[in-house]
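Just the one chain here, laid out as structure tokens, in the form predicted on its own.
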Amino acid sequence: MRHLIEIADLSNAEIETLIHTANDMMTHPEDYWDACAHRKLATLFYEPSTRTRLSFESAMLSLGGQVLGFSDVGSSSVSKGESLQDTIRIVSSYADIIAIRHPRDGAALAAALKSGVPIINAGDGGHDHPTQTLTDLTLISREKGHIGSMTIGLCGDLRYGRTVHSLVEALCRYPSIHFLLIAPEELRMPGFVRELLESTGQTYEEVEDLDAALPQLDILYMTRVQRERFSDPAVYERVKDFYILTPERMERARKDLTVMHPLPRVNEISPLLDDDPRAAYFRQAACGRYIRMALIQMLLEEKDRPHELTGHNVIWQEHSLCPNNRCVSLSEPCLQWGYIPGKHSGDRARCIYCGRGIS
């Protein structure tokens, strides 16, 4: 079964095809009105969402399909204690494709292992958010005319922000990108992302000063400091307003800078900036509907293609040994845990679900 669990499930050629299709859908929507007629998308959102959930639903309806699902676990059997995998077994008998958002890292893969239909990861904990990454790449391509050969600043919550983790993973496959990782000490990019940057030969700098970074940037990707990811409220209060992008600050930036944000925003971008032509975050959100249309169509056409997981040498274990306390393997008692051994001497094994290194 073909799924989209992480951005690595797509080749660069497939990403380019999806972006091309999304652009065509924007220009000629009438050509796709019946592309998914009589098909059903289930949206299983274990976490609150506006843009992602509604863009998925809008995408399926624009393709002539139908939508079912839940946006509140309190109104589903999850509130009665039903496991993730049981929910997926049931829903995959009602729908042709499923989009799932879940607070646990690796939940999308856990769902895919028991699903009879394609699974789309609509965000799993702090792990991955591949359809947001596709949205981001579509916007970059449209704004800059290419992907690569640029300086990108990622600013704000880099520790818990799954959108920046996915985006870095995707951009590491393109040439000559220099990353400025702009964050306070408490919100710096986690080690597994820095390891990826180093292993792929991309250059990066970790800095705190947004004002000093602005003149260097082709793209500034702002993020919200996510209250729901913090176990210590005091830490959240200390860092929540660390960066606020204002028109005064933007005077330091280039005239062709593109400002991105996955939204929702809180205080990190002033509404006074919204009319600046460099503010692209609402254009970015609009891309989400069309790239998800392209993705749904592709996965339904290729649903019988095996997921890449089948090509890995997974070592299955009776009990989870994952050190990540947010991993789905620690919250689903019936879920079999596995890890992928390192490919080379000295490489760490990694949890099959959340990708965290195993000592």
Ligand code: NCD
The other form holds:
Amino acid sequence: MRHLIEIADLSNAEIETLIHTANDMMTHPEDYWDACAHRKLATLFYEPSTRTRLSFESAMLSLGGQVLGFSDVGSSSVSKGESLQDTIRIVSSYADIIAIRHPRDGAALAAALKSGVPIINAGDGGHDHPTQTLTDLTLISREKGHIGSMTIGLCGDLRYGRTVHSLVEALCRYPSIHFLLIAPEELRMPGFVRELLESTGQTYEEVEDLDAALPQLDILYMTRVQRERFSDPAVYERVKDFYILTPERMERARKDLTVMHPLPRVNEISPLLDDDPRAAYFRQAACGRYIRMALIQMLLEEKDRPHELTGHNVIWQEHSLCPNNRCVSLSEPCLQWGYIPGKHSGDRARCIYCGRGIS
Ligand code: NCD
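Could I have the structure of this protein in the form predicted in complex with the ligand, to go alongside the form predicted on its own above?
Expanding to the full complex; the earlier chain stays at the top.
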């Protein structure tokens, strides 16, 4: 079964094809009105969402398909204590493809292991968000004409922001990207992403000062501080307004800067910036519908191609040894746990679900 759990499940050529198809869908939507007729998409959203869920549903309806699902776990059997994997077994006999969002890191892979239909990860805890990345790559290629040879600033909650984790994972595969990771110590990019940057040879700097970084950037990717993932509310209060992008600040930026944000925004971008032509976040959100149309169509066409757990040898164990207390392997009953051994000495083994290094 073909799934999209993380961006590594797609080759660069496939990403390029998806972006090309999404652009075609934008200009000739009528050519795709029946592309998924009689097929059903289930959207299982265990966490709040506006853009992601509605763009998935709009995408499937625009392809002539149908949608079902829940966006409030209180109205599903999850509230009676049903496990994720049981829900997935059931729903995969009602739908042809499933998009899932869940608060636990690694939940999409746990779902895929029991699904009879393709699973699309629509955000798993603070871990990954590959369809937002496809949306982001579509926007970058439309605004800049190419992906690569650029300086990108990622700013805000780099610790818990799953969108930036997936985006870095994808951008590491394009040439000559210099990253400025702009965050206070509490919101620093996690080790698994920094290690990826190092192993792929991309250059990066970790800085705290947005004003000093701004003039260097081709793209600024702002993020919301993820209040729901903080265990200590005092830490959230301290960092929540650390960065606020205003028209005054933007005077330091280049004229061809592209400002991105996966949305929703809280305080981190002033609405006074919305009419600046460099503010691309609403154009970015609009790409989400078309790239998800392209993805649904592709996964349904290729549903018999196997998913390879990103191609590594997995060592399966009876009990989870994952040190990440937000990992799905610690909450889902009877989930077989596994890790991927390090590729060379000094490289740590990683939990297959959340990617956290195992010491
Ligand atoms: C993001 C998410 O859910 O991770 N939103 C989205 O999908 N567009 C970002 C966020 O919630 O801050």
